[in-house]
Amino acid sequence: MKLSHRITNLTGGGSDGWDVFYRARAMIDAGEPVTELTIGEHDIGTHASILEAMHASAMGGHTGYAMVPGVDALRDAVAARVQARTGVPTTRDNVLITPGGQSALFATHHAVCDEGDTALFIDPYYATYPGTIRAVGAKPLAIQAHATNAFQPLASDIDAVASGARSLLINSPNNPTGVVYGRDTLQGIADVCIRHDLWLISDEVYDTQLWDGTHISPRALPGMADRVLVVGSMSKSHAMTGSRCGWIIGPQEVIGDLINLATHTTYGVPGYIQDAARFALDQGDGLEREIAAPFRRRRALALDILSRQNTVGLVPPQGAMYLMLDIRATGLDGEGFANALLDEHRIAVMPGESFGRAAAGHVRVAMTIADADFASAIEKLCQFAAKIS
């Protein structure tokens, strides 16, 4: 029996790019210790009060079938903390509870393109970027931002192959580079979305991860709030990576159609899940500071570190919980450093190919295990780059 062509290539008939991940966790498995710097899973775990509050609402019996367009207290929730951060007035009836930020991402991508549409990224991108494009039935075309512009992606190489586009997704603070996107580079971005009739997906899941800079939702630039579909998620902000609780904020209209979209796949939230993610929202910005804290802390090791040398090159995070390193010093490519730190030091990173051409000769660094055991890894990691280049 011959299955489909959409789900036989949503790969593009290669790699998926997790295979050195896919390594270390069988040596795991097999018993051997391996740092792991590979994955954006906090070491922390989600908050006991969080945890709590899930409890509390099972025992009391929101276990049934939620409403599928999310409780009304979430979704209030979730409107009031957008409309807070960004000054875009935003209601419930802009916002969809999604099974976590990766259903919002398919569910967005399904809502704007057609089958053999064409929908563009930035590279580097998450690796299951043009995966979920493939997805919907959507052809994927990315648009590399290089390291010498700091991974800011550049309106005028968005402009060269938007014409006929469908949509555009971007990501900011960005995985897998840590890069924020400054003020200039959304309003170019802006400017090409106008200018070609572009729907802009706009990947936010980091927001509350910011080192350096400031976060700006392109939904709050002049004429974006009826072309921009914004994906959030508690799953980085509150450490809730397997509660799997995101949303979608979009123009009034467009969530009614993805409603429709959820009540024929998802079927919605469990409440009990929704209202863990309302409490959570509803401790402050106090909560989001203590979870993002660990980062801040590494980002500031990392950098010492990195400082003390000149085999390894960084373009400093200035969000999210990774490093992005280069690594061309050495003579490897992503994929071939990683493999040989795994097999020499027991130390698993991406290799930058996972997320693109762009990222190519660089590795990607989760800090995401304790101080002390990451700084040794880092050091060992640049004590290995200098040692083979």
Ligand code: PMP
Given for the second form:
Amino acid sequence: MKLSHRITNLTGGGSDGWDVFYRARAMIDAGEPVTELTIGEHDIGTHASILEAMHASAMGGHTGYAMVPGVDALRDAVAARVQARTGVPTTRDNVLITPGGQSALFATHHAVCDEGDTALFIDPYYATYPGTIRAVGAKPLAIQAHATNAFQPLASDIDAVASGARSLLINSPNNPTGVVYGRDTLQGIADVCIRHDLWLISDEVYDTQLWDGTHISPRALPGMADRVLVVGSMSKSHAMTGSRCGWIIGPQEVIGDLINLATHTTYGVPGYIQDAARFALDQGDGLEREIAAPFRRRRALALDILSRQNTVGLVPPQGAMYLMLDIRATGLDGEGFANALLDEHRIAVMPGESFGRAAAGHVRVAMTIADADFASAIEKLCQFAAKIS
Ligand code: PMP
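Having seen the form predicted alone, I'd like the form predicted together with the named molecule now, please.
To see the whole picture, the full complex is given below, headed by that same chain.
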């Protein structure tokens, strides 16, 4: 039986640079000790107090269908958080609660792109981006942000391909590079969006993991609130990856249409998860800082180790839980280096090529294991790079 193009072409085919990851997983399954620095997931679980709130909500009976747009208390809490962080007036009517940021990425593209429309995104990119765009029937078009420009995209590069496109997806703080877009970068992007009448989808799921500089949401830039859809999530800020709770912030009319989409797709997010999320947000930024603290420490450890050698390069990450290491001095590409490191030292990192062409010759390291083990893995990686270069 024939399946739709949307589903059969979703991943685009060809090698996607994830072979090293699957090889590492197979080694682990076979009982080999592998140091895994691949996936962006905290090494802690969800805080016990959040789980207690979840339990109390479920025991209290919040286990039936919840309100499709999200329960009012959580929509209000998200709106208040966004307004406090950005200064942009935001109410519950600007908020749709979604099952995680990923479904928000899908819903926002579904809302703004018709079949065959071009949807722009920045390379290096989070692995699901092109597939998410294809899944709604649109055509993904990548714009490279170069290591030589610290992975900040150039407005002129976006402008050059923006004519006729419908949307632009950006992600700051960025997975996989850790770059945080500066005001100039964002203003340049905003100008291009206005000039070409593009929707701007702003993935801000790492907005609490900021090591250097300030996070600016493009929704706060002059004239942008009506064309920006912000994707947010509890996954990274509150170590709630498995709870699947995120949101979309946007103009009220768009949120209205997105609620209609949610009614016909997800039918909302479980009430006890939403109550736990609201409890977590009510704890304020103290809890957010506590959850981000291990990554801040490990980043400092890595910068110290990297400063004492000169084979492996790094654009110091300003945010998020990753390091994008430049291993071109070894003469290998990211995939070759990652495979060799796995064979030689049983350390698994992601080839930069898994995140697009702009990250070729790099490897992404997730800072998601205990400090001492992490520091030891970075030391070994540097020694290995020096040995083979
Ligand atoms: N955007 C980015 C950049 C991510 O790295 C992730 C998860 N790794 C997501 C969105 C989706 O996160 P979730 O669906 O868990 O909210």
